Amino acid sequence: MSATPKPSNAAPRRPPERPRTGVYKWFFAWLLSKLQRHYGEEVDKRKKELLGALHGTVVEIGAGAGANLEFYPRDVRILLVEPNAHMRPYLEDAARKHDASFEIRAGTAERMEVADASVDFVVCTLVLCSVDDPEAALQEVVRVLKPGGRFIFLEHVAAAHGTETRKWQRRLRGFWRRICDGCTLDRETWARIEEAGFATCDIEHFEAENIPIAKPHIAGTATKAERAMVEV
């Protein structure tokens, strides 16, 4: 386990970029369906641990080509929020392969078409690196979770300041975002989760060997408060 990098106070919030559409979205769906099969045993092991005991109603944000469907228990109700329509055939193929079922919900991570306080778990794996507004996405997570519900996450994140990896993440930031559908190499996602207003937050930092520039990862759970605090 690696040491927790210190968050930077100087990183400004970036305005949303022009949405990527058309052929790019089709190509990215195809590419993701190929690459997700080779992400690494380390990540798959952690997904099994995080997702294997879920129950009730689960929302997965950014379901992509269905890489997580094999890890869910068969009795959970799965709601998938995936704005790229070209992912749908790959999701259906994954569902058939793993004998899973799901419902598609419209919207984005920042604006899900899911009722307030209606789900037991929200799952997000390798997604917060790419959303335009991670703070808004995390507030949506808090909104849709039932009191006591849990946010399950696994994300690649920024390396520690001063390391060679962090320097390369900064150098490649713009290029990487363009070719990887907005993926941001040096996003300090752990800090945003800690500041999102969860009652408890358990984050583990680790390294995955699949892509050297994106080795630093986090995984864990954050729990919504059982009830709102009452001011006196």
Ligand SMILES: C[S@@+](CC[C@H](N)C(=O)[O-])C[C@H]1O[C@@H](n2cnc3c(N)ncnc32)[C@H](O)[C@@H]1O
The other form holds:
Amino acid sequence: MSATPKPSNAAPRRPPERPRTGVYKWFFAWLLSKLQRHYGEEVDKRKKELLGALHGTVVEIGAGAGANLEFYPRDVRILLVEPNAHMRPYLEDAARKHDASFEIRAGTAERMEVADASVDFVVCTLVLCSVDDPEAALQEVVRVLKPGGRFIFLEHVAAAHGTETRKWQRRLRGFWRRICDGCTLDRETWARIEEAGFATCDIEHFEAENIPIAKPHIAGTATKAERAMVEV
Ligand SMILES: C[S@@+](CC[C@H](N)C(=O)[O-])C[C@H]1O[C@@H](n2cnc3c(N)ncnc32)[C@H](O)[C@@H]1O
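With the form predicted alone already on screen, would you show the form predicted together with the ligand?
Now the complete complex, all chains and molecules, led by this one.
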């Protein structure tokens, strides 16, 4: 007699995605270098506001082809963490063009080669949609920030439940991940940031013009506690 399978609440198992490598990564680096200037005025304006007054040592995760380098003050020391090796020539060109003081560090958002409590700011724009494990990435951010250090972010996020945009984000999720290097349209990234253990979070939700489907956006800062909180 065959055993009756037990009902399960687990999500249905999907075949693992094939790793994106080689020509795909090369193409994506080239494409980003061409398209990054066209993301729109609203996003550029906010990046300028968020990055223009930073100081000390900054880690930028998922630096891509260097779209943010023009926004930093000249005296900031920037550690760039970018796992796609094909971005490197574009990043180096952008850093030279903007006279930025930079180092490229190996690793990913989830595991950076950066010492504990060593940096003043971590910057992350349009990246948490693409990392494999956003929770792990945010724990890394908290780890590398000095006490009182700040996480600066700008991301596209899931639309509100029940809207047409959210339904299309759900329908297109798999296809979009394949053609956009793992970018996931319907992540509730604001909630992940709020849960990550920062002392304070200041998150603004906004709509950027002319951006279809990968919207709305959030931007803001989250601050690491000045001293470790002790549970009693
Ligand atoms: C859409 S691009 C954004 C580039 C840039 N930050 C900007 O604002 O234009 C996403 C970037 O995240 C990088 N990325 C993807 N997964 C990552 C991970 N696990 N850790 C760090 N960067 C990652 C990609 O290689 C790519 O450069």
